[in-house]
Every structure is written in structure tokens, then in C-alpha cells.
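The chain below stands alone and is given in C-alpha cells; this is the form predicted together with its partner chain.
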Amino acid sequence: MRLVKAILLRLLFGAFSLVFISFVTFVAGEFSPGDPATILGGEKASIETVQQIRHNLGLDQPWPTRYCRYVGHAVQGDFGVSYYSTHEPVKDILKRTVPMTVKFASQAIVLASAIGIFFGAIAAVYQRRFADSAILTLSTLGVTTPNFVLAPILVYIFCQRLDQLPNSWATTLVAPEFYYFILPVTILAARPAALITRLTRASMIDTLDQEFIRTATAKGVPRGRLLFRHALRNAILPVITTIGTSFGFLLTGSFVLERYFLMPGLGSTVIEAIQQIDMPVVQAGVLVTGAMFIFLNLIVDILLPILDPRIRESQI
């Protein structure tokens, strides 16, 4: 019963977060330069034009009527129109941009997660040895570096000297799409990746001193069977957590990187739109990507209950 009170409390969280983040982005609108109606009634529109459409925009309504009709418009899916030249429907920017934005966060978290709980056990098991402080050392450097920095070396190494990588988007593909995810996946995993591969090592060596880890021992549980199945299985659930906040240095780093790598995705669009003060594309673009992260964390939050019996314990 508690732990599906806890759930509830947690969906109500996430609804209050989304209202949130609606009303955030909803004022930066109003404080937006530039007044909508004229911007779409275009340079020539007369006076009467204008009002018109301001009126069709509801825009002289007062400001919580506005911010229902912003909400009721976005829950179904309308954002408005691009104030940029074309003024396409924000919808259709969006269907086309988000996709490859998130299979290109879906294929970089994948990715950490695998370097991360891999080489984070292998610190663990061999705590304060070489292979720990190497690992230890290219994890600080892998937080630490910048994203943007890090590309124009990949770049320079293997697109420059070897030759074996595509390193834009600019041009038709050639090869299958795979070859031109490589080189922006990798880096974008390697903020995520350092990071959780320093919480698996933390979480690993605290299960390791664990009092079932020494019966296993004693009982003569073979070692690969006693790391894998008995310690890695239990210290890889905080990970979870992890994976979810992650997506925030994911989302930073899909700006960078599509930016870098002249990738179609909602990151680029949205710098773009920025530049060209180009607000509902801002506006649906940030409304869209927080959606995204706050469900995730939501999801992530409800399975971990579920799936670590110590933590639904420790709610209840």
C-alpha cells in the first residue's frame, strides 16, 4: 500500500515538474523581443491585419487565459508556427528533428552504461591497483573534459590522420547511417560513461564489504559467479538512478555535438532558432526535450522500487 503511495506521490512530482517547466517556458515567451502578431503579419501588413491575427492569437486575452490556451495547444501537439521565413507548423519541426535526437542520446547512453559498469567493476575488484587508478584517472579526465573539446581531437585522430570516419552530416551519406553516429555516440558517452563508471566502483567495493559476499566466499561460490552474479547484481541498481540524470549531460551534449557534426536534430535546431530569435521553436524545442527528461526520471524512479526490494524497505 505505502509503496503505491510512494508511486503516487512520485506521479504527482513529475505532473507539478511538467507544469513547471510549461510555465517557465510560457513566460520566457511573453518576455520574448519581438511581438508575434507582428512578426507572422509580415513587413507589409497594415494595422488592421495585425490586430487581426493578434486577436486570432488570443493575444489579447489577459495572461493566465493565454497560458491555458498555451497548454491546451501543446498537449495536443500544436506549438504554433516558426516565425522564420517558411513559418512552418513547429509540429512538423519537431517530427522531423526529435527522432535522431533521440536515438542519438538512446545510442550514447547505451553505450556509458555498458564502458561505465564494465570497467567500474573492474576498478572495484581490483581496488588500488594499477588497472584501478588507470581507470580511475581516464574517469576525472572524462568528466572533466569538454565535449567540445574532445571532438576536434577524435576528429583530427580519425577523421584527419586516418581517414576512416566521416566527420559531417553536411553531405548526402554515403556509407549507412551507422558510420556517421560513430564518432558523435563516443563522444557524447564519455561525460556519462566517467561518471558512472565512478559510481559503480563506489557502489561495487560498498556491496564487496557486504557480510552475503563473505558467506558466498566461505561457501565456495566460484569468483566470476560470486562477482557477477552475487555483487554486480546488487551494486548496479543505484546505477540506475544515474542513468536517468544523465540524459541533462546527454541533452547539453547533443546541442554540442549536433552543432559539431551539422546533425539535423532538435539541439541544432533549437541554437538555431535562438539566433534567429525564433521563440516557439525555442519554446516547443526546451518544453519538449524537458518532457522527455522529466518522464524519464519518473520511469526510473517508480522501477527502482520495484526492482530493489532495499529500497521499497526504506520507503515504507
Partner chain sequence: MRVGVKRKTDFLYLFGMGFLALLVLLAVFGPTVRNVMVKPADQPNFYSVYDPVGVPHLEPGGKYILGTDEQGRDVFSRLAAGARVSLTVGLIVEVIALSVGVLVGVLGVYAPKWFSMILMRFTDGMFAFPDILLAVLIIGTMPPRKEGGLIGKLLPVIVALSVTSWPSIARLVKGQVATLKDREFVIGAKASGASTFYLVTRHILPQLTGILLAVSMIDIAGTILAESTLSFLGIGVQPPEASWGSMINSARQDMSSHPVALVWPCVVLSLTVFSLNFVGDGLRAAFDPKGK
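Would you mind giving the form predicted alone, to go alongside the form predicted together with its partner chain above?
Chain alone follows, minus partners and molecules.
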């Protein structure tokens, strides 16, 4: 029962967080330059036309009233229409772009988790040896090298010099989709892989020093079973929390790379909307990203008690 109450409490806090995010983005839209009615009407629209558009959009009403109406529509999945192009409904833009961003971030976190846990465990097992030093050096480079520096380097090597991978997304794919994801996913996964490696190493070293590991060693438990079934299983819990939060950050961290590789995802769409001051798209993109981040953290909070009986017993 206490576990259910804890989950409901987190859902409540998540709802408050979404309200706060929606309020901040709405206020930012209020203070952003440009008039939506003028944008929708076009440069040659008459004053009467602009005023009519403002009335139809409710822009002539006080901003608290418009904010409450915006939240009410957003709860129903209605985020308005884009100010540009064909004035496409924002919900249709989200349906088209969100799957690409989720697929991109999902592949990156799977790759980062596999690399981080594997090399972190190796570094812990061979602590203070060459393998440990080499892994720590590479993980330090992964943490300190930003995506916008790593991206052009890898594009130059694998796209221009070796000519093995595409350097941008194509409207009509001429190769399997997998090839278009290799470079972006690798670049996006670099930093979280380095963080997970260092955390796994530290957690694994701490676990290997525990009394139950020494007891299992004295009883003659095979080394492979000792490391992976006993040590890694207990060391993985803080890593799972990091993986969950990293996945949330990757959803927004993918924005720059989506723009760089011309990927038709939510990130590149939001960046383009920011440049065009297309606030309905910006507000919806920020709100959806925040909702996904909150949902992922809730999943982590649910998984930890399932994986660790000690946490479950403390909550029940």
C-alpha cells in the first residue's frame, strides 16, 4: 500500500511539474518577439484582418484566461496549429516526429548501457591494472568531449575520408535505415556510456568489498557466478537510476544531433520552430519532452523496488 501511495505521490508531483513547464513556456511565448496574428495573416494582411485573427485566436483576452484555455486544450491533445507552412495541427507534427526522437534516444541508451556496464565491470575486476587505466582514460574523454565536437570529427573520418556512412538523413533512404542511425546513435551514446562506465566501476568495486562477496569466495563460488550473479546484480541498482535519467536527457540531447544530421525528429522540428518563433510547436515540444522525462523517472522508481527487496521492504 505504501508503494502505491509513493507512486501516486510521484504522479502528483509529475503533474505539478508539467503545469509548471506549461506555464513557463506559455509566458516565454508571451514575451517572445512577433505577433501570432500578424504571422498567420501574412505581411500584406490588413489591420482589420489581423484584428479578426487575434479575436478568433482569443489573443484579445487576458493572458491568464488564455493560459487556462491552453492547458484545457493541451490535456485533450490539442496544441493548436503551426504558424507557418500549411498551418498543420501541432498534434499531427508530434505524431510524425516524436517516434523518430524516441527511436533515436532508445538506440543510444541501449548502446550506452551495454558499453558502460560491460567496460565498467571489466575496469572493476582489473582495478589498478592496464585495462582499468585505459577504460578510465577513454571514459574521461567521453565525458569531456561534447557532441558538437565529436560529430564533425566522426563525420569527417567515416563519411568523407572512408566514405562508408551517410552524413545526413535523406528524404528517400537509399540504404537500410540502420546505416543512417550508426553515426548519430554512436555520438549521442558516447557521454552516457562514459558516465555509466565510471558509475558501474565505482559501484562494482564497492560491492566486491562487501562481506557477502568474501563469504561467497570462501565457500568456493565460481568466479564467473560470483562476479555476474552476486556482485554485478547488486552493483547494478544505482546504474539503473542513472540509465533512466540519462534516457530522459538523451531525449533533449538528441535535438542538436537531429538538426546536425537533418533527421526528421522532434528535436530538429523544435529548433526550427524556435528560429521561426513558432510558439505552438515549441510549447508542445517542450511539454511532450517533459512528460516523457517524468514518465521515465516514474518507471525507474517502480523498477527499483522490484529489483531490490531491501527498497521494497522499506516502502511496504
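Positions refer to the first chain, counted from 1. Here, rigid core means the biggest group of C-alpha atoms that superpose within 1.5 Å across both forms. All figures in this text were calculated on a predicted structure; none of them were measured in a lab.
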Quiz item: Does the C-alpha of Ala291 move 2 Å or more between these two forms once the rigid core is lined up?
Solution: no
